[in-house]
Structures are given as C-alpha cells and as structure tokens.
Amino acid sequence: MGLRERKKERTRLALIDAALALFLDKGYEATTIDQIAGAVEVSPRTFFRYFASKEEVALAPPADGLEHFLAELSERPDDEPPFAAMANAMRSVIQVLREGDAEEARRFVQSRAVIDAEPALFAASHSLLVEQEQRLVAEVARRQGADPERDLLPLFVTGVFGLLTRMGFEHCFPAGVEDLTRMAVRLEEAIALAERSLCPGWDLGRVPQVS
C-alpha cells in the first residue's frame, strides 16, 4: 500500500475521530464542518471529499460494520438457512470488533452513543440500513433460490433480522467499549425472541402446516 493511500486512510480516521469527539462534547448540531476540518487541519472542502455529508462521518463506523456483515454473510455456507446465516454473520462481526483493533471498537461504540443522542442521526442510521437492505435481500434470495422481485419472503426475512439488530444496538447510550458486551447480550435476547416466535422453517418458506 502506497504512501498516498495510507495518508488518505489516516486523514479519514482523523476526521471521524475529531467529529465524534466534537459531537460527544458539544453536540451534533452545535458542531460545524469548519470545526471538524479545523481540528484535523484540513480545509472544509476536503472534508466533503471524504464524506458526502455531516451525517456520513457520524455514521461511518456502523456503515463499515454493515460492510463487514455483508462480507461475513457471503462467506457462510450455502446450506445454512438464511436466518441462521445472518445471525452467525452478525456474531462474527461483533466478535471481530471485540477481539480486533481497540480503536475501531471505540469508534463504533462512540458512534452509537452519538446516534442514540441525536434524533437526526438516529433517523439517518435507519436510512443507512434501508439503503443497503436490497443487497441483503439479494443475498437472502440467492440462498432461498427465490426471485427477490416477485417473492416477498426474502424481504420479510431481511426485515425481521434488521429489526433484531435495531433491538440489539439502539437505545444503549453506550459509554465505553464494555457496552459492546451489552449490545451482544441484547442482540442474543432479540434473536431468541424471534426464534421462539417464528415457526421452524419460516425463513425457507417451508412451514409445516398444522392441518
């Protein structure tokens, strides 16, 4: 990896860190792009070359997490049912976050704290999920051998799992990296609730009828 790429990555992370620190300190609305750029000693114009909007920098860590999730999901064995594959992929993501780079985990937790505190970001985080939803739907449909356009099932399965991640991650008001554990516990509770509410085979469209 060349110097140019390393420098870009360093600037990107510096912008995220500066933004999160300012958001936590003075609040999201009260922080301006000029201040974020100034803290990293970069022009405001450059900020927008890294992030398309003020929201995007705040949501960058969860957005990265979502990418990791998609990558993990595509690596799950094909014969694993869709819902179990998503649950296991999410467990992998969390584990990597807990055992990997501590800075990355801190960014994720801080980002969640900022999002929980700011309604505008809370809303934006959902937009993020929904924007990427079609990629998940496509992967789920592939596993089911379904047509994502015609069949409602892939969208349903994806939507239910998205709901569970929301139940796990949102409204945690996290303060430190230890809250990652709390999120993991809540996620497992949500998954367990879903598993006892849904009929076996529901995510494959093969529900045994009680005739």
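Same protein, the form predicted alone this time rather than the form predicted together with another copy of the chain?
Since only the chain itself is given, any partners or molecules it might have are not part of what comes next.
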C-alpha cells in the first residue's frame, strides 16, 4: 500500500481497537460513537468514513477474516474437490491468526468476546455467515460447473462445511489468544471427522460403487 492507504488502514485499526476496548470495559450498548472517535482523537464524521455503525466496527475482525478466507479459497486449484479446497483455505486463515500478527489475533479474540456477550451482535454475526455461505455456494457451483438454482449439491457441500466451522468456534471464546489454538484444534478435528465419515467424491456428486 502507498502512504495514504497505510495511514487510512492505521486509522481504521485504531478505531477498531478503541471500540473493542470500550465495548469490553463499558459494554456495547453504553458505548457511543463519540466515545470511540474521541479515544482515537478523530471526529465522529471521520468514524463514519470507515464504519456505518457500532455494529459494523464490532464485526470488523470476523468480517475481515471471512474476506481473507474467501480470498484464500479463490486461490485454491480448480481441480481440488470443493470440500478440500474450503478446508485448506480455512487452515490457511487459522495459521495466519495463530502465527501472524499478534495484534490481529487479539482483535479477533476481543471481537468474539464482544459478539458472544451481546445478543444483537451475535445475531448480526450469523447474518455475516449466511452472506458468506451464499458466496461459498456460488464458488462451489463454479468449481462443479453446476447451476446453484437447480442443483442442491453446492448448497449441501457448503452446509456441511458451515456446520463444521460452527463446531470449531463453539465454546472457544472468550479467554485469551491461546483459544485460537483450541479453535484450530477443534476445526481440524471436525474436518478430520468429516473426511473419515464421508465417501470420497461426495462433494463432487459421485455415487460410490457398492461391491
């Protein structure tokens, strides 16, 4: 990124950090946009250049993670089976969180803590997942050369993967960055369970031969 883009990204991350700290200290409902902007020494108008609402800034870390996951998935080989491609893309995201920028990992954990404590944000986070699943269905359909409006297989494959990722996130937050390790282990266990339990080629619509 150029100098201007780096400066904008620093401001964006500062707003996220300030918002998460205030949400955890004062509570989501009690925190105002003015307080978030004041903590970063910018105006509320500047806040709205980056985020449309408190909800959007609270959901920014998982939303960024979803975008990273979709970007990783788009880089997977087209001849890789859809479930394997999604599993490997998710492993890449988790590896970045565990071994990459400690600040990024902290933001992710703090955001999950805020989301889990606030019913409205928890519901909004599920809306993000639904949006992601729609994009995943389109990507799986593209890989299979299928019509997602007529073929149920892309939706089924995406639904199975979505269930496994929810299993991985369940009961992992909040506590600390070390929970990223626990989440990674749970995700890997869930993916391995699916790989053991499902017939090879299931995500490609292949019917296993019975001897």
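Numbering follows the first chain given and starts at 1. Quick caveat: nothing in here was measured; it's all calculated off a predicted structure. Think of the rigid core as the biggest set of C-alphas that the two forms share within 1.5 Å after superposition.
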Is L198 one of the residues whose C-alpha moves 2 Å or more between the two forms after the core fit?
yes
